[in-house]
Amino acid sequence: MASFHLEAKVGEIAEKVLLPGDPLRAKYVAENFLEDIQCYNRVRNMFGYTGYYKGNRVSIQGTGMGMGSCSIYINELIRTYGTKTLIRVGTCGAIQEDLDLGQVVIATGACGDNSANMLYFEGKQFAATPDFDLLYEAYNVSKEHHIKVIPGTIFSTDSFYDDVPNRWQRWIEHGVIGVEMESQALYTIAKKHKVKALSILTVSDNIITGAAASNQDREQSFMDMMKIALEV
C-alpha cells in the first residue's frame, strides 16, 4: 500500500524520519552518512530514503519548499507510514544581524502565517511548539559535539516574495531570530497526531545584513545540523 505522493510500502519507511526541504539534500545526506540504503520514492523526483546511522534505522524524505507542499507529506508520513519522530533539517533567513552564515537554530517555537493554520483554528493563533524531549536533547547533543547553537524563536511564511516594507521589523522586536517556509505547519500536524516533532536549521543568508551562501553550500554543506539531527 502506497500513499498519494509517496510510492513506499508500508513497513520502507522508519519511525524517525529527516526532512529536508530539498530532495537533492536528502539523496546527498544518504549517501554520506546512512550505510545499506533503500530508494523508496521518486514520484515527483521527491526523494525518500531509509538506512541506517550507528546501526538505527532512519528515513530521509524530501518534501519540497513551503507549508502547502511540507504537510503533505508529513500527514502522509504520519497516518499512511507510522512515523513517530519527524526533525525538519533546514534553511532560514537570518533576521537578527549578530547571526552569521553557517550558524546551527534549534527552532523553540513557530509564528507564522500560515492560511491552513487560520482556516482550521478559525482565525485565532495556535502556538506552534516542537516536542520538549527531542529540543533537551538536540540541546544536549550540541554541547557533546561542541557544535554551537542558538535556540530561538522562527517565523513560518507562506511567501517567499513580497512588496511590504520593512516586513520584519515588528517580528525583529519580539525577539524572532529567522525566517523560513515548513516549520509551523510540522509542529501543528505534529501536535495533532500526537507525534514528536523539532526543526534543527541553518542559516544560509540573513536579510539584515544581505550575506548569502551558494547554492551548492544549500545543498551539500551545513552538516552540523545534519549531525545533531542524525544523533538524537
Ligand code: HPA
Contents of the next structure:
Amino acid sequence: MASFHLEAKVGEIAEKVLLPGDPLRAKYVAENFLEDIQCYNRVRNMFGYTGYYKGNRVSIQGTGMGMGSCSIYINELIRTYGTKTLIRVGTCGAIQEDLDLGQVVIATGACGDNSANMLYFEGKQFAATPDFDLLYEAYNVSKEHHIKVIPGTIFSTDSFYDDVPNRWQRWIEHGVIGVEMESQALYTIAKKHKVKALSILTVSDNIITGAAASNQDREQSFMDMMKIALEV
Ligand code: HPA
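How about the form predicted in complex with hypoxanthine (HPA), since we already have the form predicted on its own?
Below is the entire complex, every chain and molecule, led by the chain shown above.
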C-alpha cells in the first residue's frame, strides 16, 4: 500500500525520518551519509531514501517548502508508514541582529501563522513545541561534538514575500530568533499523533540586516546540523 503522495510500500520507510525541504538534499544526504540506501519515492521528484547510519535504520524525505506541502508528507509518513520520530533539517532567516549566519538553531517552540492551525484550533493558538527528549538529546549531542547551537523560539510563516513594514518587530520584542516555513505544522501534527518531532535549522540569511550566508558558511553549518540530526 502507498499513500497519496508517496509510492513506498509499508515497511520501506524507517521509524526515524529526517525532513529537509529540498528533495535534492535528501538525495545528497542519503548518498553521502548513509549506507545500503534505497530510494522509495520519486513521485513529484520529492525524493525519499531509506538507509543506515552507524547501523541504525533511518529515512530522509524531502517535504517541499511551506506548511501546506510539508504537512502532506508528515501526515502520510505518520498515518500510513508509522513514522515515530521526525526531525526537520532546514534553514531559517534570523530576525535578531546578533545571530550569526551559519549558526545552528534548535527550535524550542514555533509561533506561526499557519492557516491550517487557525482553522483547526478555531482561531485559538496552540503552543507548538518539540518533543522534550529529542530536544534534550540533540542539545547533548551538539555539546559532545563541540557544535555551538542556539536553542530558541522561531516563527513559521505561510508567506515568504510580503510588503508589511517592520513585519517582525513584535516577534523580535518577544525573543523570537528566526523565521522559516515548516516547524509549526511539524510540531502540531506530531503532538496530535503522539510522535516525536524536532526542528534543527541553520541560519541562511538575516532578514533584518539583509546579510546572506556564503556557500562556505552554509556547507559547514549543514554538516553540523546533519551530524546532530543523524546522531540523535
Ligand atoms: N523567510 C522565511 N523562511 C526562510 C527564510 C526567510 O527569510 N530564510 C530561510 N527560510
